[in-house]
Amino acid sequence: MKGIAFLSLPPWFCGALEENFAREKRMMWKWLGALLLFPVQMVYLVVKAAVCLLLPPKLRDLSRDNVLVTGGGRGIGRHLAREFARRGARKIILWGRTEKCLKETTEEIRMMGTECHYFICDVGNREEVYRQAKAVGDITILVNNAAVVHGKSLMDSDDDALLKSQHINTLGQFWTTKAFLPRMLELQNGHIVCLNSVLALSAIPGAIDYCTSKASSFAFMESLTLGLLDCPGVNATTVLPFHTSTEMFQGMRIRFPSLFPPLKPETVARRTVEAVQMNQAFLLLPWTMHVLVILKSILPQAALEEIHKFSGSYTCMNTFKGRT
């Protein structure tokens, strides 16, 4: 009886198999280690955040910062300019569409002892943004604050008005960020700030243009914030305030104003600049808005609709008389 002949594999092939097996084994141990380390990292980050709430934070020194605020002539934009000046910013640049308001705010900031200049610029106009950006020079803190609202339902909205909201509230941030971010990355020093709205997370009837644009803006900032993780010295902050008492939303009414009073613009400005100095990525104002986020993630749609009706947010834009 003849013996069975076994196939003999060449040595180089056997070596390749062994090397591949060893590599797979190392990868398996690497993934296992990462899996075990992940919950430890989560606990550490939560504890670190809790400790930071109790300890006084280290604030960014603004004395070397050139700050640009879009929509800086009035409303929250004007208060932001004041707050940055009060906290020692080196130079403040204001962009807007109404020269009278820009000039008044610029003179006020100069009276505070801070260098300030203004430029007429519609952030919804890409070419205008890029042209004015070249005239401005280096900016280390960009505050995207400019916004418009028309306060109408979809069917009552003019097409051009809808486009205007998207161009200013959303696309404007694309153009300003593209204009100034490259130099920030080169200097490894910069901060992109977005004055958004809680309506980006919980829309209401009667402001479909505003809610849509703010939701898009929020997604833009979420993506940008993650994209900057590997960019040393450059960070981002998104602020989502509740209804703020400015002329922009004049006439807006909710059912229980004593329980949910509108925010003061100076409060929003102060908390925004603090968030920048503390390098806080996202800020909801007031803190009770966190409850809204939780409720939206766990309650059925029918329950959320009843909350809108009970709180008055369902009809709050019926009395809207704000600035568009």
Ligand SMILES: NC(=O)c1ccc[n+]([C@@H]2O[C@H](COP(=O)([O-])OP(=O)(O)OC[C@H]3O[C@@H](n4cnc5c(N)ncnc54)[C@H](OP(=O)(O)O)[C@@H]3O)[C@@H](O)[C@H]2O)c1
The other form holds:
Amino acid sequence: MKGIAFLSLPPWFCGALEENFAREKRMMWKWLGALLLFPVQMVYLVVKAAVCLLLPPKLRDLSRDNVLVTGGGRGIGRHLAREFARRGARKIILWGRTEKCLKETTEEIRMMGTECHYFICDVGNREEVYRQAKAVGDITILVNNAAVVHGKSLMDSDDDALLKSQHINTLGQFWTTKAFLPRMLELQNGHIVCLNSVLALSAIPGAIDYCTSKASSFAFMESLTLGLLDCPGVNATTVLPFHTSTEMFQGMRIRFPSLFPPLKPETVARRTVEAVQMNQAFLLLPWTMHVLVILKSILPQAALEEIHKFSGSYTCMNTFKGRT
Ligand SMILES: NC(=O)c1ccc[n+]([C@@H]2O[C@H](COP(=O)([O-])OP(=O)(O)OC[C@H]3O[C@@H](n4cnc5c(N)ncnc54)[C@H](OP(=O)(O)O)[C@@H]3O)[C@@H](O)[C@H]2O)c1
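Switch from the form predicted on its own to the form predicted together with the ligand and print that structure.
Full complex below, order starting with the chain above.
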């Protein structure tokens, strides 16, 4: 009966069925092709990256770039301003809270022959960021560098201090990026840089506000970097340095300082600007931190706890005297 019913279907319906069947078949071949191509693509990209490591890199020419560095008055931010100026950036804008440092850095950059201006801007204050962004004009490289650390455990931290570090270290980047990214997309020319920290990937006790804010800022940058894949000319770089000798973590002690010496801020700045020029998405400093990331993903928790105790990272914040 069924066969007879099918045979008696109108010809236009049978035609539609056949067309549908052919489309499904084509889709299946397409999917199968993509599935087979995927591992080949992966091998190609890994080999390409390895070969690129051996070749002299193609560097971004900074001579038409207006660079804004948040927290540019001192520490790594000041070195970043110097490095961008040394490498020929057209204009440098510094944001920060302390006028004295901003003024000193601005004068130094001008002495190097590069146009430089500073603005007092608290990146944790959304209205202030949007207002100052209008005053600054077009920015093609935004460096989210400003951050604070309170250096206390959760129960010892007062609520306002906990909120403050999230506002500055994480949300501040939302506001600065929202302020400058639309114009970068319009110009099809822009780069968002984040000075993150290795503590985003491996937290320590005694800096719970900081580690939380950096981990969340890392997720922000990962999401942003992927989101920019379809945006020609606009890219992102996230730098994750180990302890660096600035005022930020003053007093912090690790157990084997000669084995794991702090990085110099000028090294972090140089490697950061190089990463921007080479359009590198993520940079761990020093490269040995990759070992930490691998260990973290394979060792059991008890072994990781022993590493923290042995290296002294478990108690390193007990002597912390930093400034916020
Ligand atoms: N030092 C380290 O061991 C280390 C390690 C890894 C990553 N990092 C990261 O590197 C970046 C720079 O750190 P650093 O060592 O140079 O620290 P730093 O010497 O303490 O400098 C921090 C900078 O952030 C600015 N800042 C703080 N709050 C701000 C706010 N609300 N609005 C605007 N600017 C603000 C400060 O300027 P004002 O004082 O004028 O506000 C200062 O210029 C940070 O993102 C930090 O997390 C540091």
